[in-house]
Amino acid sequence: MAGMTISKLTKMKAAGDKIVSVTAYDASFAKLFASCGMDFMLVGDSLGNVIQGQATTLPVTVEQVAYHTEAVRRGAPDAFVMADMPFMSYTTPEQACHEAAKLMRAGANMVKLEGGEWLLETIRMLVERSVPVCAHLGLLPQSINVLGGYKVQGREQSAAENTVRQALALQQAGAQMLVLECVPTELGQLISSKLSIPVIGIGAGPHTDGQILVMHDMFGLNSDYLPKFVKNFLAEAGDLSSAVELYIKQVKDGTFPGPEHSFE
């Protein structure tokens, strides 16, 4: 994993090599993921749910993401690390630059923002100022109160076309990666084929350029509720290292996600 860069990830997409990613929040697991060959890690605002026990990601602050980013960076000095920009930390381009700087200083290689065309100016400004950006479309956990719950996005033709248009606009604005969450398999495939940047799916079917899971879901630790797109790799593999290696192998060889983990 040493020396992974966004240009290498983009070359993997071009070559048809699947990209594997997972969320990480501390040094110990970051070290484990790096040693197993994880392509990149996301310090997700999902830490609100899995670390803090919050019902949503909304209470998470930039300072908290920065704290966990520092921990992950110490555990995996050579890893490619992406950090989530939390709820309401990028309402204007100026605010986004100010807050993104904190995450980059903490050790992030890239920041991730949720949203569509309203973010175009923000993305342009960040990229001009040397902050690489990953966009995020589909189900947007920070917008959960507007969306009315955690449900599949882009099922209707008009919604699907809108998502494709927004994905292309985000790429044009300078986003160098896209996370696509909870959309039908066909839409995940279409967007991945239209974009030149890597498209990383979570509940977006097997045809995206890569996959990401929340670490705790991959290990089956949220047993009270496991989303359809999750697989408990620990139950199958028996120990943590083997579970991580199995996840990487099954994404790389195309067996995960299967139809049972995807939305039609």
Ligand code: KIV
Contents of the next structure:
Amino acid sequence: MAGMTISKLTKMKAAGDKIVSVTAYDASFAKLFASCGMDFMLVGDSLGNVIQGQATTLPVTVEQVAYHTEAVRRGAPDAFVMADMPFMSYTTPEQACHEAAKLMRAGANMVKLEGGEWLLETIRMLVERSVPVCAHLGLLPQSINVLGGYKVQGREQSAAENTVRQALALQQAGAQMLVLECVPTELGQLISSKLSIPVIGIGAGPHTDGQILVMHDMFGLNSDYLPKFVKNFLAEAGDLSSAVELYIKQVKDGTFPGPEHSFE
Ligand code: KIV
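Mind sharing the form predicted in complex with the ligand? What's above is the form predicted alone.
Every chain and every other molecule in the complex is listed next, the one we just looked at coming first.
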């Protein structure tokens, strides 16, 4: 949506209006998403998987995210664009500031970082220097070698409590949005109710403040492995813009994600 800002997204959460978002990597799709009324777009490091054909997001560099951010910005000059900080680009607060500057100069409105309490100082430093931050908890694809697979997170009581604690701490440090990936519906609902910042779910159930999907998944282009939370909107809608409009409509009216796309 043109003229979207973080304060408008926060007001949408407060009003109970669902936020809808998708990844974008190039100008043509960014233009299509903007024209359909997408609330914001993420230049995700999932570009490693869906654009480059890598097995994980780990090989993606800041320069590559910046390149795709520039393209998305050219396609959607007025859109709210978030850019992922890739693996090992924010190991210290100083490095994070240096690398985030490249993404902001490329046209991002906000950067996203994966991780919990170890990021508090980094988030404070970025926010104090006028870089808005989205945190990312639950399944962290950049930590795939530690997690040992793409599994649902926060199923045990202690892990769920830990995720809630980390979410509150990230908000307290200045994060203005949270992406929550692959957690049980109940945990998605609990975290969304405890935070005042928008919580955007992907595989986190229907009760988060909004949803995000990788655009290739929305169009059914992911032929190998299909996560449970994915829906092929193109199959139902028939053409690209109708598919985007259907995704937006079903997130806004609460019909997507349904129980068949969510984890117990
Ligand atoms: O890189 C990505 O696509 C993500 C997802 C959560 C949408 O971070």
